[in-house]
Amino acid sequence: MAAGVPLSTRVGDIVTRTPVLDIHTHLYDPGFRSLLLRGIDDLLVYHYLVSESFRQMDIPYDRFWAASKTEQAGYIWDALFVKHSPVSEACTGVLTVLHALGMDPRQGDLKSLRAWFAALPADEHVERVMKAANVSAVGMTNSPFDDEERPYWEQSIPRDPRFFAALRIDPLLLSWETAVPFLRQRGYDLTTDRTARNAAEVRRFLADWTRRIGSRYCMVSLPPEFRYPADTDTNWLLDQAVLPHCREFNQPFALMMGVRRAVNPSLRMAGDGVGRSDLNALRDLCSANPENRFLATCLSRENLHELVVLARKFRTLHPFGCWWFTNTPQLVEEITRMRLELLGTSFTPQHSDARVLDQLIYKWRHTRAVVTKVLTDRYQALEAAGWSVSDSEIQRDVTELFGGAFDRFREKPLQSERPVQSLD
C-alpha cells in the first residue's frame, strides 16, 4: 500500500477483497432445485420480514398464510417498503441486494423485479451472488430427517463443490421418542431404551449420513432449557453416540444455543423467540469431553460475554457468528469488538445464516463494514502502543477471521486435553 494511505482505507481494501468462507447457512446448491430459495419473493417472505410486517399490517394470520408466496410478498412490500421507510436491518438488506445486482427498487415495481430474477438461471444466479458477496464457499444445513431434502441425497445429483454439508440432528437429540420410529423405518434396529446396542445403532446412522453427504461438522440448535450433565435422552445420546461419533470422524460438534421455539405459533417459522441459556452446560461439555471440539454461538446477547470467557479457558471451543436476533450492525460490532479484545483472531466473527441465496450479498457487505471499523480501531490501538501494522499482517488477520481460523480448528487432529497428572 502506498505511503500515506489512511489505515482505515488499507483495512477496508483488504477486508473487501478477501473471500469469505461462510460456515453456516440454510442454502442449498443448485442441484437441490427448488430447495434453493432465491429472488425477490423469497427475499421478502423471509421470516425476519414476516414477523416485522405483522407489526405494521392488520391482515389476519390465517389470511396471510392462505395467500400465495407472490401475494405474501406483496403484503410485506406494501407494509414495510411503501407505507413505512425500510429502516430495519432486514429491510435495508433487501435494498442492498437489489442495488448490488443493478436494480433500483424505487424505479420498478415487484412485477418487474420478479421478471428480472425469473430470467436468471440458477447456476448463473449463484455465480453472480457469490461474486457480489465475495464468498468462496458456503456451509449448508443438512438434515436426514427432512422429507424434502433427504431424497436428493439418496440419488445421484450434480453438486457444486462450493457448497459443503453439515449434518444437523435436532430431531435425534430433541425428539428421541419420535426419531426412533423414523430410524427403524430406514433399517436401524432401535428401541427407545438407553442401551449400548441402541447407541451403536445411532452411531451407525450418524456414520452412514456423514459419509453420504460428506459433512464437515455435526450440529444442533438447543433450547435455553438445555442442561449438561442431566438424566435425559438428549444427554445419553450425546455421551454414548454423538460425541463418540464426532471423535471417530474428527469433526467438531456445533451448538447453537438459546432458541425458544413457537413463542407465537401463528407466525410459524417467524414465531420463534430467544431465551438465556445456562452456559454451565457448555462449560461442563468441554470439561467432560476434552477430546471433542465444539463450535458454539448463542442467540441471547446476555450469553455472549460468558461464551468468550469460556473460549479463553477451553481451546477446544470456537465461538462463531452473530446469530439471528444478534445480527444487527450495532450488536455485530459490539460482539466482534469483545471477541477481538479477548480472543485475538481465534474465532469466526460471522456466518450469514442465509436462507435465500441473495442474502449472501447483504449479510456479508454489512459484516465487512463492521469488521473494517472494528479492526481499524484495534490496529490504531496497536500503533498507539508502538506496533506498526503491515498490510501483510492485516491480510493474515482478515484471512483468519473469514474462514482460516475455522478451517484450522476444524482440521486440528484430536488430542487429549486432560490435565497432566502430578508425579508426586
Contents of the next structure:
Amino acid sequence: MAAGVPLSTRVGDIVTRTPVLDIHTHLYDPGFRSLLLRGIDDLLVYHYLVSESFRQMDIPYDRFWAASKTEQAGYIWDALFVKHSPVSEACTGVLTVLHALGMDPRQGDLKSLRAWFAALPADEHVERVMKAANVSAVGMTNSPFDDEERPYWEQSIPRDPRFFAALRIDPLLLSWETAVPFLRQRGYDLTTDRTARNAAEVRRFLADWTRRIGSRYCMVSLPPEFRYPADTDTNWLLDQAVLPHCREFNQPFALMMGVRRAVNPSLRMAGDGVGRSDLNALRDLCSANPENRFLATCLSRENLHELVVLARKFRTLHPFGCWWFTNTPQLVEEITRMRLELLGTSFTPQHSDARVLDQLIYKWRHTRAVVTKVLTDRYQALEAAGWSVSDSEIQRDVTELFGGAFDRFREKPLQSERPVQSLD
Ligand code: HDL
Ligand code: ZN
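Can you switch from the form predicted on its own and show the form predicted in complex with D-arabinohydroxamic acid (HDL) instead?
Every chain and every other molecule in the complex is listed next, the one we just looked at coming first.
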C-alpha cells in the first residue's frame, strides 16, 4: 500500500478483501434443495423480523401463521418498511442485501423483487452471494433429529465442499427421554439408564453421524439453567459420551449458552429469549476435561466479559461470534473490542447465523465495518506506542480473525493439558 495511505483505509481494504470462514449458520448446501432458503420472502419472514413486526401489527398470531409466506412477507414489509423506518439491524440488513444485489425497493414493489430472485437459479445465486459477501466457506447446522434434513444424508447427494457440516445434538443432550426411542428406532440398542453400555451406544450414534456427514465439530445450545457438574442426564451424556467422542475424533465441542426457548410460543421460532448463564459451568467443563477443546458463545451480553476472562484462563476455550441478540453494530463493537483488548487475535469475532442465503451479504458487510473500526483503533494504539504495523501483519491478523484461529484451534490437538508434575 502506497505510503501516506491512512491506516483506516489500509485496514478497511484488507478486511474487505480477506475471505471469511463463517463457522455457524443455518444455511444448507444447494444439494439440500428447498432447505436452502433464499430470496425476498425468506428474507422478510426471518424470525428476527417476525418478532419485530408483531410489535407494529394488531393482527392475531393465528391469522399471521395461517397466511402464506408471500402474505406474511407483505405484512412484515408494510409494518416495518412502509409504515416505519427500517432502522433495526435485521431490517437494515434486508436493505443492505437488496442494495448490494442492485435492487432499489423504492423503485419497485415486492412483486418485482420476487421476480428478480425467481429468475436466479440456486447455484448462480450461491455464487453471487458468496462473492458479494466474500465468504469462503459456510458451517451448516446439521441435526440427525431433523426429519426434513435427515433423508438427504441417508441418500448420497452431491455436496458443495464450501458448505461444511457441524453435528447439532440438542435433542440428545436436552431431551434424553425422547432421544432414546428415536435412537432405538434407528438401530441403537439402548435405554435411558446411565450405564456404560448405553453410553457406548450413544458414542456409536455420534461416530456414525460424524462419519456420515463429515462434521467438523459437535454443537449444542444450552439454557441459562445449565450447570456443570450436576447430576443430570445432560451431564452424564457429556462426560460419558459426547466429550470422549470429541477427543476420539479430535474435534472441539461448541457450546452456545443462554437461550431460553419458547418464551412466547405464539411467535414459534421467533419466540425464543435470553437468560444469563452461570459460566462456572464452562469453567468447570474446561477444568475437568483438559484434553477437550471448547468453542463457546453466550447469548447474554452480561456473560460475554466473563467468557473473555475465562478464555484467558483456558487456552482450550475459544470464544466465537456475537450471537443472535448480540449481533447488532453497537454490541459487535463492544464485544470485539473487549476480546481484542483481552485476548489479542486468539478468538473468532463473528459467525453470521444466517438462515437465508442472502443474509451472508449484510451480516458480513456490517461485521466487516465494525472489525475495521476496532482493529484500526488497536493499531493506532500500537503506533502511539512506537510500533507501526505493516500491511502483511494486518493481513496476517485479519486472516486469523476470519477463520485462521478457528481452523488452528480445531485441527491441532493441544498437548495434554494434564497439570505439569511439580519438579520439587
Ligand atoms: O440455536 C441456534 O443455533 C440459534 O442460532 C437459533 O437457531 C436462532 O433461532 C437463530 O437463528 N439465531 O440467530
Ligand atoms: Zn444458530
